[in-house]
Structure formats: structure tokens, C-alpha cells
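Only one chain is given next, in C-alpha cells, and it is the form predicted alone.
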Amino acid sequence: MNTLMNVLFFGAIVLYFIGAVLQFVGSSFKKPGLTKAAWIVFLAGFAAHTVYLIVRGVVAHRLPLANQFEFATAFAWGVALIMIILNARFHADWIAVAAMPAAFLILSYAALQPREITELMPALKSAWFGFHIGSAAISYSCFILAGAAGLRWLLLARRESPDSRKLHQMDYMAYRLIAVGFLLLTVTILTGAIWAEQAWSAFWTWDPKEVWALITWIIYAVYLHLRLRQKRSGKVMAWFAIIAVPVVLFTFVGVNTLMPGLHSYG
């Protein structure tokens, strides 16, 4: 079983890498055949990635979300899933230029973490386990892709008129991704508070992970306030979506690396 899981996991990484390279070359040199091949290869990688998560969950007898390796693997899967949905629903194939490398890099980061399947810590044995960690992984994925949409907006703005339909669509897509991500991050924080009270007898412990999740939440709350209350859009909001991404990544990687705490296992 370990051999099968290794083939699926590293196969997904290789296929994601090939897909990202083909997408970049195809987009750069206007080669539709290469971009089509990129999608086929990437979808094969996503299938291997999905089967890997299912097999690991079956072997572990739990959701594969218990540590940094499993969270990163789920995070990469979320990025790939949302990218596929956006392309299928809105024909937003442009997002693949950023999302394919993002999925590859996040999964490569996961490969650097210990991959052993371990028993859940007592604090993790809760009905909130899947809700809390799963919503966090998908919310981070939404924020990453919103940053990609913001970057795309800035690139398009160089050659499109300010009232361009493409720019409007890009701006609105970033907003919708952030709105969904914000909702899921809110679920993450609320379920985490309930879970913390059950596990540690306190709704809030000022653990570094909790603090940076709150900082991330506040940043995106500001984005939504500017968008909805002050009717901001365009360049300012595109930059906001991009600049917020490093905060998400620090909450994901930096806190665990530099600020050990109660969440150091995840």
C-alpha cells in the first residue's frame, strides 16, 4: 500500500509540473495545442492526487488532515479543484497559468514534510476535525486564486480600457473568491473556538496560529468592507488581493516554522 501511495503522490507532483510547464509555454507562445495538453496532463495529476487522498484516508481510518503534510496536500488539492471548477463554469482558463504552478509548489512543499501516517493526537479526536481543518484548506485555496485573479487584472489593465468587460469580470471573480474564502475562514475560526473550549477549556488561547488566522480574517474583512461599503474596485483591490497572499502563506507555513504553539502539529 505504501508503494501505491508513493506512486500516486509523486506521480501527481510530476504531472502537475508537466502541466504547469505546458500551460506556461502554450500561453506564452499562443499554442492552443499545448494548453489543451496541459489541461489533460493536469487533470491526470488531479485524479492521482484525489485517489492518493482517498487511499491515505482509508489506510489512516480518518480524514487525511491531521498534520502539516496532510494539510498541505489538501491545500494543493483545493487549489487544483477550484481552478478546474472556475474553468468549467466560467471558462477561466487563464487562471491555470498561476494555479497549476501553485498546486505543484504546495504539493512539493508537502513532499518535504514527514509523510508517516500517525494516530490522531487526543486533542484532534473531535467531530469538529473535518469542518475546522477542511474549511481552512479550501479558504486558503480561494485566497491564493483571488491573488492570481488580481495579478491577471493588473496585466490586462495595461492593454484594456478601464471599462473593459474582461477587467470587470476579473475584478468580480477575485471578489467572489475572497467572499467564499472569508466565509470559510470564519467557519474555521468559529469551529476552532468551539473545539478549543472542548479540548483546552478555553475558546481563545492567543496561540500563534489563532492570532495569525485572526489577522488574515481582519485583512480580508477590510477588503470586503472597501468593496461593499466604499464601492472600491479595480487597481486598488487587485493589489489588495495580491498583497494579502503572503499573509495567508505565513499563516500556513511561517507560523508552524517560526512560532511553535498548540497548533504546531497542523
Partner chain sequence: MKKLWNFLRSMRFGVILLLLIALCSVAGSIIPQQREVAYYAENYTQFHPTILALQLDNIFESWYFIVLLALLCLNLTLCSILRGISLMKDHRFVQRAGLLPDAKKLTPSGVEKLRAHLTEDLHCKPVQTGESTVYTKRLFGRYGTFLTHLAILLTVIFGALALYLPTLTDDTCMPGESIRMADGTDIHVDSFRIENDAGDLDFSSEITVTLPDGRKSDLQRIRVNYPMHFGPYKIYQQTYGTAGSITATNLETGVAEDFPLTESVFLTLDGVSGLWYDTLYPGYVQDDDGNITLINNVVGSYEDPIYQVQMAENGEYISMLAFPGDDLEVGGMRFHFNDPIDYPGLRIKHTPTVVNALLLAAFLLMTLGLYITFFLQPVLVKVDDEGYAVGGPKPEGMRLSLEALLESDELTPKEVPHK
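Can I get the form predicted together with its partner chain as well, since the one above is the form predicted alone?
The next block holds one chain only.
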């Protein structure tokens, strides 16, 4: 079983990598054949990734969302899934050149984490577990893809006029992704508060993970408000969507690895 799981997991990483490279070469040199191949390879990677998560869930008898490895794996899966949906539903294949490497990098980060399946600690045994962590994973995925859309906007804006429909679509896509991400981050924070009250008696304790989720939430609230201005600039919004990504990543990785360090080493 372990070998099968390793094959699926590392298979997904390798396929994502090949997909990302083909996509980059294909779109840089305008070779539709290559970008098509990139999608096929990437979809194969996604299939392996999906089966891996299912097998892991079955073996562990729970949702595979309980530690940094599983969360990162689900996070990368969310990025891949949403990118595929965007392509299928809105023909937004342009996002792939930035999003495929993102899925690859996040899954590679997961590969650096300890992979053994551990028993769920009592504090995590709760009905809120799936809602809270699942919505966080999908919300972060949306934010990453919004950053990818912002990046594509900036690249395209060097060639197209600011009024181009394509640029508007990219800007709007980034906005919609942030809107969905924002709703899900809100769900994450609120379910987290309800859960904390059930487990530890207080809705909110200002612990660094909570605080950084709040900071991320505020940053995207500011994005949503800036976007309401009459004279907003697509460039500013694109930069905003990109610059917010490190904040998301810090909330996800940085708080766990750096904040306890700050606490213990002062």
C-alpha cells in the first residue's frame, strides 16, 4: 500500500512538473500542441493526486487534512481542481502558465513534510474539523489562483491596451477568485471560532494562527473595497492580488514554523 501511495504522490509531482514546463514552453513559443499536451499531462497528475488523497483518507479513516503534509497536499489539489474548473467552465486556459507551477511547488513543499499517517489527536476529533480545514484549503487555493491571474494580467498588459477585453476578463477572474476565497476564509475563521469555543471555551484567543488569518482576511477586504472605486486601475489590482499571496503563504506555513520559534527563542 505504501508503495502504491508513494507512486501516486510522486507521480503527481512529476506530472505537474512536466505539465508546467510544457505549458510554459507552449505558451512562450505559441505552440498549441505543447499546451494541449501540458493539459493532458497535468490532468493525469491530477488524477493521481486525487486517487492519492482518497486512498490516504481511506487508510487513515478520516479526512486527509490533519497535519502540514496533508493540508499542503489538499491545498495543491485545490489549486489544480479550481484551475481545471476555470478552464472547463470559463475557457480560462491562460491562467495555467502561472497556476501549474503553483500546484507543483505547493505539492513539492508537501513532499518535504513528514508523510506518515498519524492518529487524529483528541482535540481534532470534531464535526468542525472538515469544514474548518477544508474551507481554509480551498480559500487559500483561490487566493493563489487570483495571484496567478494577477501575474498573467501584468504580463499581458505589456502587450495589450488597458481596455482590452482579455485584460478585463483576467481582472474580473482575479476578483471572483478573491470573492470566493474571501467567503471561504470567512467560513474558516467563523467555524474556527465556534470550534475553539467548543474545545477551549473562548471564541478567540489572539493566537498567531488566528491573528494571521484575520490579517489575511483584512488584506482581502481592502482589495474588495479598493476594487469598488470608480477610478480603479487594473494594474494596482493585479499587483495587489500578487502581493497578497505571500501573506496567505505566511499564514499557512510561516506561522507554524516561525511563530513558535519566536515564542521559544524570543
